[in-house]
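Shown next as C-alpha cells: one chain only, the form predicted on its own.
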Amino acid sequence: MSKVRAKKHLGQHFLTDIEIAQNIAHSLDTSRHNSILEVGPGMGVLTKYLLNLDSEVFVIEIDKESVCYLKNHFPKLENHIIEGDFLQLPIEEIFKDKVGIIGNFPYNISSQILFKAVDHKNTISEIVGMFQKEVAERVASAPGKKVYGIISVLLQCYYDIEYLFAVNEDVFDPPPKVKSAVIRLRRNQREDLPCDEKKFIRTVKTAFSMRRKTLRNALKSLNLVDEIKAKKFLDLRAEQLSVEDFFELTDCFE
C-alpha cells in the first residue's frame, strides 16, 4: 500500500509539509512525560519524527487502512498501535505515568479531544496539536477578546496555553476549507479549584450563554447569595473575566 485514501467522515486531511511536521514534533517537551500518544497518525508524516524523540511512542488510529499502512511502514511501532477511537480510550488504564498527546487532530472532534484532556488532566501533562485556526485562537485567547469563551476558561484552569503558528490550507491532502494553527497546552501546577468544580462549570457556561448581556442579566437563572462580593462583576460581560475572576464569581452563587 503506497497511500491511504483520506476519508471525509473521519475528517482526514493528511499533512504533507515535512518542515511543519518536524516543528510540531519538536514542540513537545519530552521531559514532561514518559510516553507520547499520537492521535490519528494517518500515514505517519508526524510519527517518523516522534520516533526519533527520547520517549516511548504510541499511536491511536480508528481508520483500518491507516493501521495497515503504519504496520507496513513503521516496524518500530510494533505493539504500540492502538486501534480505536481516542474519545473512548481508557487513558489511565494504558498509561500509568504522564503522557503527552500530539496530533493533526480531526477538526470535527477537536473540541471533544480537548475536553477529554481536562477529564484526564492528571495524566495528560502536555498537548501539542493542529486545530482549525478559529478553535486554536479561541483556546489560547486571553480575556477581553471576542473569541474568548467557555473552552478558553475551562482549559486555562489546568493548562498554560501557547499559540505557536498558523498553517495554510495547501500543505494538506486534501486541502481543508479552513486555515489551521498549532497550539501547545502544558499542565500547570493547579491541583484543585478554589471553588466547587461543578458549580464553577455551570457558572461559566451560564455566563457565556448570553455573552452580549452583562452578568447581572446572564446569570439571573442562578441563585445569587453574595451580592456585595459579586457587585464588581455584575456590570461586566463574561468575556471580560479571567479564570481567577470566575473562581471568585462562582462562590457568589448557591
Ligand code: SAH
Given for the second form:
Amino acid sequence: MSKVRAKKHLGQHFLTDIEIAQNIAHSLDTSRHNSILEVGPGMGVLTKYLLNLDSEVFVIEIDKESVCYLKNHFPKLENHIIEGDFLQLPIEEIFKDKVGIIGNFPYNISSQILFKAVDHKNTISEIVGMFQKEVAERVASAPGKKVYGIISVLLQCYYDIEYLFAVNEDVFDPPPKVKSAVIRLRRNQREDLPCDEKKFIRTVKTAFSMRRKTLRNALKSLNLVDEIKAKKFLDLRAEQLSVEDFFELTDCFE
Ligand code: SAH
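Given the form predicted on its own above, I would also like to look at the protein as it appears in the form predicted together with the ligand.
Shown next: the complete complex, the earlier chain at its head.
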C-alpha cells in the first residue's frame, strides 16, 4: 500500500527520522500508566516503537487514509485503533486506569490537546510529545520569562514539565513552517488546590490579559477583599508569579 498523502488541514507532517521517533517513544515512563494512547499516529513512525514497549497501545487517528494504512501495516494494533477526533474522545469511558498520551501532535490543535489533559488530569498521568517549539517553550517556561503565560500556569499546576529537545523542520515530510520541540509532562502530587479552582483560573486569565500592566491594574475588574495579603503582588506583573503565588493571589479576591 502506498504512503499516506499529507493533508494540510489535518496538520500532517510525517516524521522521517527514526532515531527521533525512538527517542520520543522511549521518553515515556511505562511504569506510570496501564496503557498508552498515541494521538495522530499517521503512518505509525512512533507507533512502531511503542509496540515494543511493555504496555497496551491504543491509537486515535482522524484521517481515514492513515487508519487504513495502519490496519494494513500494524496487525498488532487490531482493535486498538480508534478512528476519530482526540478532542471528542471520552477519555474516562475508554481508560478506567491511568493512561500515558504520546504523539507527534497536530500543531493546529496543540493548546486544545494540552487543555484537555488538564480536564482529565486524574486519568492522564503523563504526556510526551512533539509540539511547535514556541508552544513547547511556553508550556515549560519558568516564571519571569516573556513566554510564561496562562498555559504555563494552568499546566504546571498539575504537571511537572520538562523540555526535552528541539527538532528541525527538515526531518518532516512535508517540512512544517515552524521549528518543533519535544516536552514531557508528568502528573505531580497535587490533588485539590488550596483555593477554588474556578476562581484560580479566572485570576490567572485576567492577570495575563494585560500582562504588561501591574496586577493592581490588570485585576481592576475583580473585587479585592484582602488588600493586606495582596500587597506583595500588586506592583508585580503576572509573569513574575509562580503557581503558588497565584493560589495566594486568588484568595485575595472575592
Ligand atoms: N505521528 C505521525 C503523524 C504526525 S502528523 C508522524 O510523526 O509521522 C499529525 C497526525 O495527527 C496526522 O496523522 C493527523 O491526521 C492526525 N490528527 C490531526 N487532527 C487529529 C485529531 N483531532 N484527532 C486525532 N488525530 C488527528
